[in-house]
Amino acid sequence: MRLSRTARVALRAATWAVLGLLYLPLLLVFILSFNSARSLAWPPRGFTTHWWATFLDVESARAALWSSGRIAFVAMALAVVLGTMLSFALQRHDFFGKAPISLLAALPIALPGIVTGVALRNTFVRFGWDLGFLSVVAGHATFCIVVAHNNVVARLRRISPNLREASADLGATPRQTFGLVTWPLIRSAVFAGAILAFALSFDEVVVTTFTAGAGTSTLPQWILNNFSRPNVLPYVTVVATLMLVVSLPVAWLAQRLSEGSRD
């Protein structure tokens, strides 16, 4: 159905209005990170790069950055391995309970973060598992696995089984078929899932709040805890902007990897 010129203009205006509503606050945070005043007052009182040059001197911010990076990397690795294995199991094999397992595999990303966080915390406390680095990694992996699984299983569904059969007919072993046929076709989907899993883990705050112990603090937690402290507030805007600068290219790269190898 062809839209009228008025409808197209209205739709375009609504689209730009929604994008502005979403991204204008992010732009304001970026501008305020160069504000010379120790406040979020608008308009900025002056321009300075002092906060950017010295934010790594804040020991708590540096520790939170290192903690977030380690947690995100380990959670990403677990998600890629377990999510890819789950994708092959559900896509390539038929077994009893396949449908419920498929539903349970997608459930963590659909549940509210606070529900997942409370459930995990109660489980860890019930079985005497100390809250800390490992509990946060386990909490992040629950929803990161879903991201890796969704990317890989979607790619596997587009791969014709005739390719594996042809490889077997030519004398290739299952390992050779995977390395020479299957892996090149799913490689970009695996990398896209890994990138998205890392970004989700790096930005997660709700599940982290419930699964982290007293000695574990991530960058989103640091932002939340220091937002009301005037002496640290300028650095909060810097860290928030830094997370934005990292997250947007990561999301773009994941999208390009997903699109670049479509059949």
Given for the second form:
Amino acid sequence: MRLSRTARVALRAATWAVLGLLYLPLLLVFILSFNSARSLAWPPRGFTTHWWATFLDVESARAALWSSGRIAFVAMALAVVLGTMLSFALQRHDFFGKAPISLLAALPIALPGIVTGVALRNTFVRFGWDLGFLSVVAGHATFCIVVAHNNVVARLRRISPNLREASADLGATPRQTFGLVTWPLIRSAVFAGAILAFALSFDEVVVTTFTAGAGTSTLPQWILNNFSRPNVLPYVTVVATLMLVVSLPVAWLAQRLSEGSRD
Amino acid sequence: MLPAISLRGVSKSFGAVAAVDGVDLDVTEGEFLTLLGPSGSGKTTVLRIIAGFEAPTSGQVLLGGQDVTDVPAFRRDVNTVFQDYALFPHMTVAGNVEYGLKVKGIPADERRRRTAEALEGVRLADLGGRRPSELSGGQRQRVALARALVNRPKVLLLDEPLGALDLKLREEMQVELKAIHAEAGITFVYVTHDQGEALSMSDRIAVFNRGRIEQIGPPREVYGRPATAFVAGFVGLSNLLVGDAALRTVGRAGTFAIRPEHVAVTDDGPGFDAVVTSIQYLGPDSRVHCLIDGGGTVVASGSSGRLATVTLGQRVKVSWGPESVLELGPHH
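Please give the corresponding structure for the form predicted together with the partner chain, as opposed to the form predicted alone shown earlier.
Up next: the whole complex, starting with the chain shown before.
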């Protein structure tokens, strides 16, 4: 499409303005994590790596990091296994209730976290299950399954069903067909789903708040709780930056993996 | 000698739809048999039943005299060339060709030797390291062939293998396939909807319509003596004469077919009075549509005589010898 010079300049300016609005605040957090002052005031007073060097000494931050990592890992593993199995079931078989199951499985990502959170908390409490690590994992798995499933099912749809038949035709047992044909073709989609699931769980707040007991605090919760405490505030910027640094390449990698091995 | 393939009363229904309806078929060892029919006629389903991708709803499948109805595809000694080739995209050409040998546990050095031979056999010896996505349609087709043939199957099943190729390549591949068939000496079962392909390549043709075999026989027989109106219309062009038109032109009731090349168009002499309603010029020959006075259209085709010079709307005589009138059985 050909645009007039004015339109081009205006569009370019608008694009940069939006991108700036999105990413400048993130840059500010990053810069402030090296601020020698204990406040978020601008401009920063001086440069220090002290907060970065010592944030792991903060007992609560360390516990939160450990707990977030564990939760995200287990929720991811659960979601990948269940999501992949669900994808195969929905892609390869016809059965009663297929359409509703497909919808119900995808729904949690669209449901308001607060609803999921309240519902799960109520259920857990009603049945007398302890709120803690496992209840948070279960809560996270509900929406992590969706991203794992979506990635795998999209890939399965792109694979010609003839490939499995060709493999069997050439004498491969179903197990060999899975190992030599199906798995190599879906592997990158499974990994992409896993990475997205991990990232999704790692920075989740709302469901976590409802399903975590008194003893469990994740990294995002720790940020929320300490945001107003001046003496740990600099560590909040460090942890926030850390979460950014972890999730940005993850998002990039996930996108590359799900685009990759297209044919 | 036992037939390479036998189908005994094979039927296949998808829900309420009978895709294959009581097919009996014997394929002789080394034969080139073509399953010919329009889409939805059941020919591909029959092929998939032989391969083991579909289980028949009823009936039996025998390979070399052995009942394989309940034997899964991966234990059947047949190989398939798929319409879309179904090459494994994540493997090289050599990896694709080697696949069947690998899953059967053939030692690596023999695998390599046979793979190289197979690739040479389809003139792709230099392309073993390429990915399927880097090949042309014709090359992919030949990889699919090599991948099947390297296993030295007793039977090769081909599902419209030339369907995706352009005309010139298709004709080259027809010749090549015939040569491979003659050389390998294995049984070919070839599915196509292209009657020209069927006529030029096959030892026998089985014409499918609505899940049944309407006629089976050598190409000359199927073309020269079509058993039903469907066969007469699907294999080559035919002028069908039924009801009133049959009574007037043939002289008795029934269903008759006359090949266009047997219809003569003249200015006078014996024949039926007709008017030229359309002329198709096709290069090597022309097709002239003539409306016979009193009803009934016949098409005449050829390249010489009056056919080359008639004009639209002209009054002519159309005639044919009694020996070219083919009486057809009832429609199934």
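Residue numbers count along the first chain shown, from 1. On a predicted model such as this, the values are computed, not experimentally measured, just so you know. Between two forms, the rigid core is defined as the largest C-alpha subset superposing within 1.5 Å.
- After superposition on the rigid core, displacement of the C-alpha of Leu11 between the two forms amounts to 2 Å or more.
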